[in-house]
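Only one chain is given next, in structure tokens, and it is the form predicted alone.
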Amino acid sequence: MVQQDKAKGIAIVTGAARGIGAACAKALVEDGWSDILLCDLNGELLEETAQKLHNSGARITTLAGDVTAADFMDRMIEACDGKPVAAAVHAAGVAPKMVDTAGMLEINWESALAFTHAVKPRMADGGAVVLIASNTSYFPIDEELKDIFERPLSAGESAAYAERVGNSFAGYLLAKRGVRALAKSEAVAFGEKGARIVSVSPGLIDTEMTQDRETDTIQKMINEAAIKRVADTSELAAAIAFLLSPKASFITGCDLLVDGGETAGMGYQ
């Protein structure tokens, strides 16, 4: 009989200012998660997030900081007080238009690895981790740089190739595509522990990376899909909070595609 009990321990949500992070937050406290650290790089908008799920009656502790920083996921573990990690989600992470091709695969590639090797040998037996990749990640392209990001990384290795990625948009495909590529390389390591890593790639969801595009790209985009919409966070984080509830307990090392059949509708896989 597979154990239908949530794993013990105190689950991290990052980038839970806003976003998608603050509806994962919202969500594992609405599936039941009684003890949650939230990180995020405004500390401000952070404590607003949090004050919103103090009436919960989870223990909601914050961190505020910059998840490319040196000691940041020293700063992380050190939040969780000893506490194993039942549950986690790497929600930080930049558009295109905000920061040049370094700093975009510096934000969006290399915190999801530090992220993963912080909280893989502290997970909790039962317990999940979900990377935050995107459906652009399947978009077409360059072959050569592709078959790079797509196995496994070193820290730092990825500002090596920022100059031959070019403008931040790729750098923003090939950082997604290594989050998916992460999540399944390090599958058996997390399954040796008892715990499980998955990708989750959204399409449109309603944040502020999403109004920040084009106008015209966006509802090209729409047209293609299945479901002709832009999504809201809350349908995004539901999917997150099945994949980390036992509910999920046999999904691990693969991607899930959240995005109304954009991918689908585009031709891509």
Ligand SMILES: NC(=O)c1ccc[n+]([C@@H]2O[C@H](COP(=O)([O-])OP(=O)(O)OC[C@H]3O[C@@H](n4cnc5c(N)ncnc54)[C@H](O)[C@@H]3O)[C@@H](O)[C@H]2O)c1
Given for the second form:
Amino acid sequence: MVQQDKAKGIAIVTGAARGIGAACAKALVEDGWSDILLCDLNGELLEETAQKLHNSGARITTLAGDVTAADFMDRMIEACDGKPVAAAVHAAGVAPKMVDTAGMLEINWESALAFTHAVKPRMADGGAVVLIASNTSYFPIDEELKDIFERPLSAGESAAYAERVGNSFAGYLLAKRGVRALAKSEAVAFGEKGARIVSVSPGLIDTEMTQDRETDTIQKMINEAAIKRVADTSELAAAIAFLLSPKASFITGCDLLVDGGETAGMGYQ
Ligand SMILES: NC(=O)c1ccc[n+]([C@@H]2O[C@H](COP(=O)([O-])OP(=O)(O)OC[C@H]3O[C@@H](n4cnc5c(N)ncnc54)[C@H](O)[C@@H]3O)[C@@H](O)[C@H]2O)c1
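What would the structure be for the form predicted in complex with this ligand, given that what you showed me was the form predicted alone?
Now the full complex is given, and it begins with the chain already shown.
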């Protein structure tokens, strides 16, 4: 039967203090989600972001913590107070210049895996998960490494590849390939629970991560794109809110590129 209504339960957003995560929290409130758990490492900024949403009438709760901490996912599930997970966005992540390769794989890949495993058994019927990948996951890379990251990895496994991966930019590309592969490989298991899982691959979005616009990579992406500008976070959040809504009830196990045609312009598959 075609799903008509929103799934019943709580919505979770990680990386919610700023950037894409904060925009998703706002979009979910605007879309009528009434019970939302916001998570981030930066507890102070998270409270400020939550404060702006309190007047909406939605029930907003917060959880400060590091998504890579051993106990974080248990704390997150505990904060859901026994409610099923109706919508979940994993937006916590870092840019290559912020961490070394092992840290990159741990935050941008391992935490996506842990997040997916944590919410899977608790998904509401009709619920959906959005993992944030990146359109850099379509950039060409070493075939051998591609084979590694495009198969489902197990928890802790990616760290073993840090040395082979090289620098943290390469780590970023591979971590995001891993995220895309994760949404695909988990789709059937989520389907068995009546739930969906997708990844979204943003292009250049106006956040802290993209303030340094003079780099060759960013200039190339803008110059060759179909839409030659950086996007507002609200443009990405609108696509994510759609994917979490019943309007996207037949969309699962795939990746949505929201990149203004950067990948198309650069000729990547
Ligand atoms: N901005 C872009 O152009 C762009 C493009 C493609 C993909 N992405 C991806 O989108 C996601 C969000 O990026 P953004 O641009 O909003 O960045 P951002 O830096 O503005 O926000 C990231 C948020 O994640 C939080 N965070 C970082 N590490 C954490 C950890 N270990 N535990 C808990 N929270 C943590 C930060 O405190 C911050 O609030 C990232 O995964 C990023 O790779 C961004």
